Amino acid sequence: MDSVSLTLGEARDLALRCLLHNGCDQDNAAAAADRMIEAEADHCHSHGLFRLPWYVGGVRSGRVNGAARPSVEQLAPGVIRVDGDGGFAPLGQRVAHGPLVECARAQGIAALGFVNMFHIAALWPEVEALANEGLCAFAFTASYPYVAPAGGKRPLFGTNPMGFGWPRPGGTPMVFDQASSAMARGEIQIAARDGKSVPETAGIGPDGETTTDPEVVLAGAQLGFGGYKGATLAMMVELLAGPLIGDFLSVESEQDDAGRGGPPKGGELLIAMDPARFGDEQGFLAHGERLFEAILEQDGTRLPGQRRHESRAVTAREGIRIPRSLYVEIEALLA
C-alpha cells in the first residue's frame, strides 16, 4: 500500500493544524491531536489519524463544540460529574485529571461521570494517566449501535470498551483496553478500506448470515467476543455509561445524530481506586507482580499492553506511516 512517512511531530502538526482550520479552539485540538497521536504512537491506527476527518466532520456540523469549556462538579464526597460542554473527550479528561486523583486519594475510591461530551478515542491513555499516579483504574464508554444481543440480528449495543490499569513499581503501568465486541468497529473499517477480510466471528450480515466481507458486517451487526459473554458486557456498559450517570444509551446517540454521521455522543465512567487505602499499603506493588512473574514464566506469553509500549519506543525513534490516501483526505480537509 503507497503511505506517507511522518515524525509524531509532524503528525502532531497535521492533526493540530487540521482541528484549528476547521473550527476548534487551540486547547480542544491540542487535546484531540495529543489522543489521536498517543494512539499512532502505540500502533493502535484505528484510533489514530485515521479518526482525523470523523472529528472534523463533528465540529462542520455544529453537533461538536470545538471550543467547549468542560465543567467539574462534586457529587458527593466519592463521586465528580463532568460536563463536558459539547466538546470532544480528551479536553474534558486532561481537567477531571487531577480533581479525580484527588478524590481518589482522598477517599480511597471514585467514580467520575463524564456526560454531555463526544468520546472517539482509545480507552488507555486515561487509565494509564491514573495508573501512572498510583491508582487502580477502570474506563467504560458506549458509541452507537453496532453490536447485536446474543442471538439477535440487529445492532443495540456500542461496541462498548472497557478499560483497565493496574500500577507497577519502576516501570509502565499494566493496561488494558478492549472492546465487547470481538473486533473494534474502526478495524473492521481499515479492513473494508484495504479490501482484507475479517473472522467470521466478527459480526453478521443484515439477515443474519455468517461472512467474512467487513462491508457485509458494517451493513449488518457486530458480535460480542465470545458470544453471549460479550454481549453481556456490552450490555453492562451500556448501563454504566449511559443511564447510571445520566447520558444516552447508544441507540439514543444514535436518534440524537439524526443521519448527520458525526461521531456518537454521550457518556464515560472512570472509576479510581488507591490500593494504599485497601489494607496493604506496603505489599499490593509486590504482591501483583508475583502474578506477573508467573504469567511470564510461561512461554508465548506477555503481559496486556507490552505490544503497545514495545511500538512507542519504535515510533519515538522511527515515527509512523499512513496510507497515502488517508494523508490526501486530511490534505483535502485542510485546503
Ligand code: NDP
Given for the second form:
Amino acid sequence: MDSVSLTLGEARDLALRCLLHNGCDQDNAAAAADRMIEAEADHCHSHGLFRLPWYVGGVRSGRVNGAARPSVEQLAPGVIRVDGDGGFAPLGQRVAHGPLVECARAQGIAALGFVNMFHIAALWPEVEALANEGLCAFAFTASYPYVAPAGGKRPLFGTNPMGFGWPRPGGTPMVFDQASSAMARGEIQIAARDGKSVPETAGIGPDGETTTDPEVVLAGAQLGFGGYKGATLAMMVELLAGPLIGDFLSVESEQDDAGRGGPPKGGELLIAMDPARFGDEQGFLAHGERLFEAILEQDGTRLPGQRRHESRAVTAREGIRIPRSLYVEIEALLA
Ligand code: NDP
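Next up, the form predicted together with the named molecule. The previous block was the form predicted alone.
Below, the chain from earlier opens the complete complex, with every other chain and molecule after it.
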C-alpha cells in the first residue's frame, strides 16, 4: 500500500488544522483530533484519520455544531446527563469525565448518559480513563442500522459496541471494547477500500445470502457475533444507549441524518463503579490479578487491550503510516 509516514504530533496537527479550517472551534477541533490520534496510536485505524473526511462533511453540512458547548446536569444522586450541544462526542466526553468520577466515588456507582452528540467512536478511551482512576467501567453506544436481528435480513441495530475497564495495580488497566456485530463497520469499509474479502460470518447481501464481498455486506446487512447471541446484545445496547437515556435508536439516527451520509447522532451510556465501595476495598485488586494470572498461565492467551498498549509503545517511537489516498484527501480538505 502506498502510504505516508507521520509522527503522532504531525498526525494530530493535520487533523487539528483540517477541523479548524472546516468550521470547528479550537476546543471542539482539539478534542476530536486528540481522540482520532489516540486511535491511530493504538493501531485502531477505523477510528483514526480515516474518519476525518466524514467529520469534516458533518460540520460543512451544518449538521454538526463545530462550536458546541456541552453541559452537565445531575438528574439524580447517581445519574448525570451530558448534553453535547450537537457537537462531536470527544469534547462532551472530556467535560463529562470529572463529574462522573466524582459521582462514582461519592455514590459507589454512577451512570452518565451522553445525549445530542455526533459519532461516539471507539469506547476504550472512556473506560480506560475511568479505570485509570481506579474505577470499574462500562460503556455502550448505538449508531446507524447496520446489523440484522437474528433470522432477519434487514439492518436494524447498530454494530453497538460495549466497553469494559478494570483497574490494575501499577499498570495499564484491563480494557476490552468490542462490537456486538461479527465485524466493526469501519473494518468492513477498510476491507472494501483495500480490495480484501471479509469472513462469511460478517454479513449477508441484500438477497439474505452470506458473502465474503465487503461491498455486498455494506449493501445488505451485517450479522451479530455468535449468531443470535450477538443480536440480543445489540438489542440491549440499543435500549441502554437510546430509550434509557432519551436519545436515538439506530434507525432513528439514520432518519435524522436523512440521507446526508454524515456521522450518526446519538447517545452513549457510561457506568462507573468504585470497587473500593463494594465491600472488599483492600482485596479486590489482588483478587482480580489472580484471575489475570490464571488466564496468562495458559499458552496462547493474552489480556484484552494488550495489542493496543503494545501498539501505543511502537507508534510513540515510530509514528504511524496512513494510506497516501487518505493523506491526499485530507490535504484537499485543507485547500
Ligand atoms: P476486536 O474484535 O478487534 O477486539 C475486541 C476486543 O477483544 C478488544 O478489546 C481486543 O483487545 C480483544 N481481543 C482481541 N483478540 C483477543 C485475544 N486473542 N485475547 C484477548 N482479547 C482479545 O474489536 P471490534 O472489531 O469488535 O471493535 C473495534 C472497535 O470499533 C472498538 O473500539 C469498538 O468500540 C469500535 N466500534 C464502534 C462502533 C460505534 O458505533 N461507535 C461500532 C462498532 C465498533 P485489543 O484491542 O488489545 O486487540
